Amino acid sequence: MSGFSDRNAIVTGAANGIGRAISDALLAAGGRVVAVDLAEQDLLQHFEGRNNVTCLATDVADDEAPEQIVETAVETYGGIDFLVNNAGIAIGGPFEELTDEQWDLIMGVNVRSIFRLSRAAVPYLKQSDAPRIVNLGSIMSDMAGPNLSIYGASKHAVAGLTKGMAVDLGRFGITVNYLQPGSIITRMSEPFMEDPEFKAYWENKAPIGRLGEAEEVAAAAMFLLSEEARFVSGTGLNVDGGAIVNF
C-alpha cells in the first residue's frame, strides 16, 4: 500500500488499543500524526520522544475539542490529510436499567465527536490532494448484541453518518469510510472479557475461533486510507474474523 509519506492525519483515542495500532502505522509508513486521547499519561508514555507525532490530551465530546484538534494539526503540520476517528466508549447492561446519562455520554463521544470534528477539518481536507476520513464503527453497526443497546444504537448512527458524509464530501474527492471491527482485545474490551461466558460467546461466534488484535484492525484502516483505496468511499469494512455473517 502507498500514499502515506509525508501526510499528516490525525487520530482520535491514540493513547491505547486500536488508535494506537493506527498511529504506529502511519509513523512507520511515513506520515505525521497528531495523536488525541484524554488519557495524557498512556499517549505521552508511548508516543513522548518519537519523531513526527504530536500528543493531544483532550476530551472529543468537549464543545472546544474540534477547533483545538484542527488547529492543532495546522499549526504544527500544515495542514490535514487523514483523518481517524477512532475514539469510543462503551458501557454494556440490561436496557431497562440503562440510564440518560448515560445514552448522552456514549452518543456524544461515539457520535457527536464525529460530526463535529469531521465538520471542523473538511475545509482543510479540501486542500489536500488525497483527503481521507475513517470512523470507527463495529460489526454492532449491523447487528445487536446481549446488554449493549446504547452501544450498538451509536455505532448503527456512525454507519448512517459515515454514508451520508461520503455522499456530501464526495465532490470535494475527500472519501469517507468505516471499519466494522469485530470483538478485539483492547484495553475497552478487557473489562467485558473478564465475564467468561462473554469471552466465549464473541471466540466463538468468530469462525476463525479467536478474538482480533487491535494491529489486524489498523491494517484495514491503512487500506482504506492508503492510494490504492481512492475509489473507495461509503463503505463499511468488517474486521470480524467473519463473526458478523456467522448466525
Contents of the next structure:
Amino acid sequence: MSGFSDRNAIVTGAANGIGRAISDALLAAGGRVVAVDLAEQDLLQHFEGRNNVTCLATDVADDEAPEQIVETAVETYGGIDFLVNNAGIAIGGPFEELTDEQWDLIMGVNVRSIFRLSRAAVPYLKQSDAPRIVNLGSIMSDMAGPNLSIYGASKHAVAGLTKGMAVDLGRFGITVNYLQPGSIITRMSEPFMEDPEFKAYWENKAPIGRLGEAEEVAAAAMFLLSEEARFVSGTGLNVDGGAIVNF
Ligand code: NAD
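Form predicted together with nicotinamide-adenine-dinucleotide (NAD) structure, per the form predicted on its own context:
Now the complete complex, all chains and molecules, led by this one.
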C-alpha cells in the first residue's frame, strides 16, 4: 500500500486502542499526525518527543473542538489529507434503565462530533489530492447486542452519516468510509471481557476463533486511507474475524 508519505492526518481518540494503532501506522509509513484525545496524560506518554506528531488534548464533543483541531492541523502542517474519526465511547445497560444523559453523551461523542469535525475539515480536504475520511463504526453498525442499544444506534448513525458524506463529498474527490470492528482487545472492551461468558461468546462468534487486535483494525484503516483505495467510498469494512456473517 502506498500514499502515506508526507500526508497530514487528524486522528481522534489517538491516545489508546485503535486510534493509537492507526496513528502509529501512519507515522511508521511517513505521515504526520495531529493526535487528538481528552486523555492528555495517555497522549503525552505515548507520543511526547516523537517526530511528526502533535498532541492536542481536547474533548471532540466540545462546541469549539472542530475549529481548534482543524486550526492545529493547518497551522502545524499546512493542510489536511486524512481525517480519522475514531474517538468513541461505549456505555451500556438494560434498555429501560438508560438515561437521557447517556443518550446525549454517546450521540455527542460517537456521531455529532464526526459530523461537526468533518464539516470543519472539508474546506482543507478539498485542497488535498488524496483526501480521505475514515469513521469508526462497529459490528453494531449492522446488528445489535444486549445492553448496548444507544451505542448500537450511534454506530448505525455512523454508517448512515458515512454514506451521506460519501455521496455529497465525492465530487471533491473525498472518499468517506467506515470500519466495522468486531470485538477488539482495548481499554473499551476490557470491562465487557471481564465477564467470561461474554468473552467466550465473542471468541466463538468469530470463525477465526479469537478477539481482534487494535493493529488489525489499523491495517484496515491504512487500506482505506491508501492510494490504492482511491475508488472505494461509502462502504463499511468488517474487521471482525467473520463474526457478523456467522449467524
Ligand atoms: P479505547 O477506549 O481504547 O480508546 C478510545 C480513545 O478515545 C481513548 O483514548 C479516549 O480517551 C478517547 N476518547 C473518548 N472520548 C473522547 C472524546 N470525547 N474526545 C476525545 N477523545 C475521546 O477504545 P477503542 O476500542 O480503541 O475504540 C476506538 C473506536 O473503535 C471507537 O469509536 C469504538 O466505538 C470503536 N470500536 C471499538 C471496538 C472494540 O471492540 N474495542 C469494536 C467496534 C468499534
